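Single chain ahead, written as C-alpha cells, the form predicted on its own.
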Amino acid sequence: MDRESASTDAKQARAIPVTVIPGDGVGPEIVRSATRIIDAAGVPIAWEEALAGAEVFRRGDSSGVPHETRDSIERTRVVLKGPLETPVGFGEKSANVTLRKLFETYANVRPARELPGVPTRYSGEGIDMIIVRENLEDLYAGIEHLETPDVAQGLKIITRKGSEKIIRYAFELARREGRSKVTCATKANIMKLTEGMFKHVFEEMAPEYPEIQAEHLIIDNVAHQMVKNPTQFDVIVTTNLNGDIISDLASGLVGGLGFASSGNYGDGIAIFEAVHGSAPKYAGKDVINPTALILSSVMMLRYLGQSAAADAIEQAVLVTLEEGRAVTQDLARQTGGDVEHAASTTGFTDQVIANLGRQPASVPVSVRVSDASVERRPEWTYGPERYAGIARELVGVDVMIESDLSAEALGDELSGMGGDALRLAMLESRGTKVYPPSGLTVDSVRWYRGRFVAAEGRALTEADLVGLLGRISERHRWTEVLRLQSFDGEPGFTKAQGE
C-alpha cells in the first residue's frame, strides 16, 4: 500500500459518521453549502445520505421516514437535515415532527442573538438569548378527534417527566453556558393543570441552581416583553406550542428565519436543523441563504466535540456578514444593497470558506450553546413507590354527549339517570357550565359535557360508571368518557367557567 493510500485510509477510518438529509426544496442546497464548508475546515465527517420527507410521502410511506433513514441514524446518532415539506393532499403527520419523536430528541434548542452586518429593529441593543422548547409533548403529540362532525379536540399533554427532562436540560444550559437567569414561560393562568404542572415543577427544580436567577412569567407577558425590551431574557424554558411560536418571534428580532440555528438533542442523539421551510419557489435558483443551517451545523460540531473547527466557522460566517460583500438576496433587501447584483448560495459559502481563520472586528468571539454531551443527564424522580405512596379517589365521571336538545331539556333528562351512585353535577358547553341553568346565554355547538359526580357518602365502582353509561345510550349518543379522580385529596379535574 503507497502512502496517499495509507493517509486516506487513515482519514477514512477516524471519520465521524454523520447522518445527512438533504430535505426538500431548497434543503439541498443549503446543505450543500454547509457540508461544504465542514469539509474545508478539515473536520473529518463520513456523511451517511438518507432521504426523508415529501419524496417518500409521494413513494407512498406515510411517515415520511423510511426504514433506510431510521437505520442510518440508529447507526450515526447526529442528523444535519435540511427543511422537509408536508405535502398538502397526500402523506400524513410531519416529517419534522416524525424524527423528532421517533429519537426522542426532546428539547430544541434555539439561539437568538445579534448578528454583524444585520439591521433590525434591534440594533446595538445586544440581545442574546436561547430558547429551550420541549419537543415530544403538548399539543403536538397530535392527538385529535372529531366528537362530532363539527367539533374537533386535541388533547394537551404535559407530563412530569417530560417538563422536569426539558426543565433539567435549561438549567443545565444556563450552568453551562455561564448564564445567569433561566425564565420559566407557560399559560398556567388559565390551563392550570397542563401549564400549571410544568410551572410547579420548575418552581420545584430551580433551588438546585442556587447561582442561576429563575423566574416565571405567563407567556402572552413574555410576547409583549420580548418586542418591547428583549435583552432581559437570558435562557427562556417552555411548552412545545409555546416555544414553537416564541423562538420564531425571537429570530425576527434577529433578523429573520434566514439566520435562525436549531438542534434537537435527546439522550444520545441529536439532530440539528435550520427552522425556516423547504420554500420550493427558490429551490435551485441558488440564491438561498444558507446561515441557518451553517450555524446550526456549528452547533452540531460543538455536540461532536470539534469546538475548535465550530468556532472557526462560526467566527468566518460572522465576518462574512460583517464585510457584507458577499450577502444573499435576503440580506441585500435589509440593509438597502443591490439585490440585483447579491450573492448567490454558492457565491455566500465560498465567501465563508475563504474567511476560515478570520476574526469578526465587533463582535466577541465566544461560543454559544457548547458541547450538549457533557450535559448533566436528567434524573427521574417519580418511581414507582413514589406513585404507590399517592391516594387516589374516583370521585366521578364527565360524558361527553352529542345532542339537538337544548341544554335545560338534556339536563332535566341526564337528572335521572344517575341512580343511587351519582348525580349530575352541571352541563356544560365549551367550558362553561349551561345547567343547572344560571341566566347566560350560550350558542348551543349540539354538544355537551355532562359532569356526573359521586352521591353523598358513596364509595365508587366501576360498575357505577358503566350502569350510568349504559342509561345513557338509551335515549343519547356519547363520544367519550373521563374519570374524575382525587389524589392524596386534591380534585385532579378542573371546574367549568360559573361551575
Ligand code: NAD
Second form
Amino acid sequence: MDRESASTDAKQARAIPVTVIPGDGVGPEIVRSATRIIDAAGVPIAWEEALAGAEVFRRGDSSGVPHETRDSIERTRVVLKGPLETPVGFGEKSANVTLRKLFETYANVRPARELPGVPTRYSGEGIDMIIVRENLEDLYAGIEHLETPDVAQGLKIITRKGSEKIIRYAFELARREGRSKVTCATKANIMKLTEGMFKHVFEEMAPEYPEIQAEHLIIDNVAHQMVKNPTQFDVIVTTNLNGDIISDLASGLVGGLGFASSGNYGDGIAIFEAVHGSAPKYAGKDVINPTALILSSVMMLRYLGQSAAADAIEQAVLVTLEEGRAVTQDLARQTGGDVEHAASTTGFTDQVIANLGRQPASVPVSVRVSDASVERRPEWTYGPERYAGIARELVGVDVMIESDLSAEALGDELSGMGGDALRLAMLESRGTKVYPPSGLTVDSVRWYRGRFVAAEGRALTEADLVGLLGRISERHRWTEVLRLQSFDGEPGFTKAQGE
Ligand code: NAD
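Starting from the form predicted on its own, produce the coordinates for the form predicted together with nicotinamide-adenine-dinucleotide.
Okay, now the whole complex, with that chain kicking things off.
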C-alpha cells in the first residue's frame, strides 16, 4: 500500500459516520453546499448518502423512509437532511414526521437571532432566542377520526413523561448555554388537562434551576410579545403545535426561512435540517439560500463535539453575510438589492469556504446549541411503581352520539337509559351544555356527548357501562365512548361550558 492511500485509509478510520439525506426540491443543492463547507473545514466525516421523501413515495413505499435509510440512521445516529416533500396522492404521513417519530427525536431546537448583513425591522436590537419545541406529541400524534360524515375530531396527546423530557431539555440547554430565562408557552387557560399538564410539569421542575428565571405565558400573548418586544425572550419551551407556529414567527423576525436552522434531538440520536421546505419552484436553479442548512450543520458539528470547526464555519457564514459580497436572491429581494445579479447557491458557498478562518467584526458567536457530551440524561421513573399508589375510581362515562334529534328530545330519551347505576348528567354539543336546557340556543351539528355519572352511592362496574351502551345502541348511533375516572379523588376530565 502506498503512503497516500494508507493515510487516506487512516483518515477514513477516524471519520465520523453521518447519514446524509439530500431530500427533494432544493434539498440536494443546499445539502451539497453544507457538506462541501464541512469538508473544506477539514472535519473528517464519512457521509452515508440515503434516500427519503418524494422518490421513495413514488416507488410505492408509503412511509417515505426506506429500510436502507433506517438502517443507516441506526448505525450513524446522526443525520443531516434536506427537506422532504409528501407528494399528493402518495402516502398519508409526512416523511419528516415519520423520521422524527421513528427515532424519537423529542426535542426540536430552533435558534433565532439577529444576523449581520440581514436587515430586519428589529436590526440593532439583538434578538437572540432559542425555541425548544416538543416534537412527538400533541396534535402531531396525527390521530384523527370522522365521528360522523360531517364531524372530524383530532386527539391532542400530552404525556407527563413527554413534558418532563422536553422541559428538562430546555432547562439543561439554558444552563449549558449560560442563558438566564426560560419561558413556558402554553394554552393552559383553555386546555386545562393537556396544556395544563405541560405548564404544571414546568412549574414543578423550575425550582431545580434556581439560577434561571422561569416564567409562564399564554401562547397567544407570546406571539404578540414576540412581535412587539422580541428581545425579552431567551429560551422558550412549548408544545408541538404552538412551537411549530411561533418558531416560524421567530424566523420571520430575523430574516426569514433562508436563515432558519434546526436540530431534532433524541436520546443519543439527532437529525439536523433547515426549517424551510423543498421550495420546488427554485429546484435545480442554483439560486436558493443555503444559510439555513449550513447553520443547521454547525449545530450538528457542535453535537458531534467538533466545536472548533463549528465555530469556524459559523464565523465564515457571519463574515459572508456581514460583508455582503455574495448576497442570495431572497436577501436581495428583502433589502431592495440587485436580484438579477444576486449570488448563486454555489457562489455563496464558495464565499463561505473562502472566509473560513476569518472572524466577523460585529457579532459574537452566541448560539452553541448542544454538545452531546455534556447532556444530562435524567433517570426516568415511569415504571408501574410510579402509578401503584394512585387511587382510581370509575365515576361515569361519556358517550358520543350522532343524532338528528334536538338536544331536548335526545336528552329526554337518554335520561331513561341509565338504568339504576347511571344517570344522565348532561348533554353537550362541541363543549357547551345543551341539556338540561339552559336557555342558550346552540346550533346543532348532529353530534352530542351524553355524560352519564354514577347514581348516588353506586360503585360502577364494567357491566354497567356495557349495559348502557347496549340500551343506547338499540335506538341511537353512538360513535365513541370515554370512561370518566378520578385519580386520587381529582376528576380526570373537564366540565362542559355551562355544566
Ligand atoms: P417552502 O419552505 O419550501 O417554501 C416557501 C417559500 O419560502 C419558497 O417558495 C421561497 O420563496 C421561500 N424559501 C424557502 N426556503 C428558502 C431558502 N432557503 N432560500 C430562499 N427562499 C426560501 O414551503 P412550501 O412551499 O410550503 O413547501 C414545499 C414542500 O416542502 C411541501 O411538500 C412541504 O410539505 C415540504 N416541507 C418540508 C419540510 C421539511 O422537510 N422539514 C418543511 C416544510 C415544508
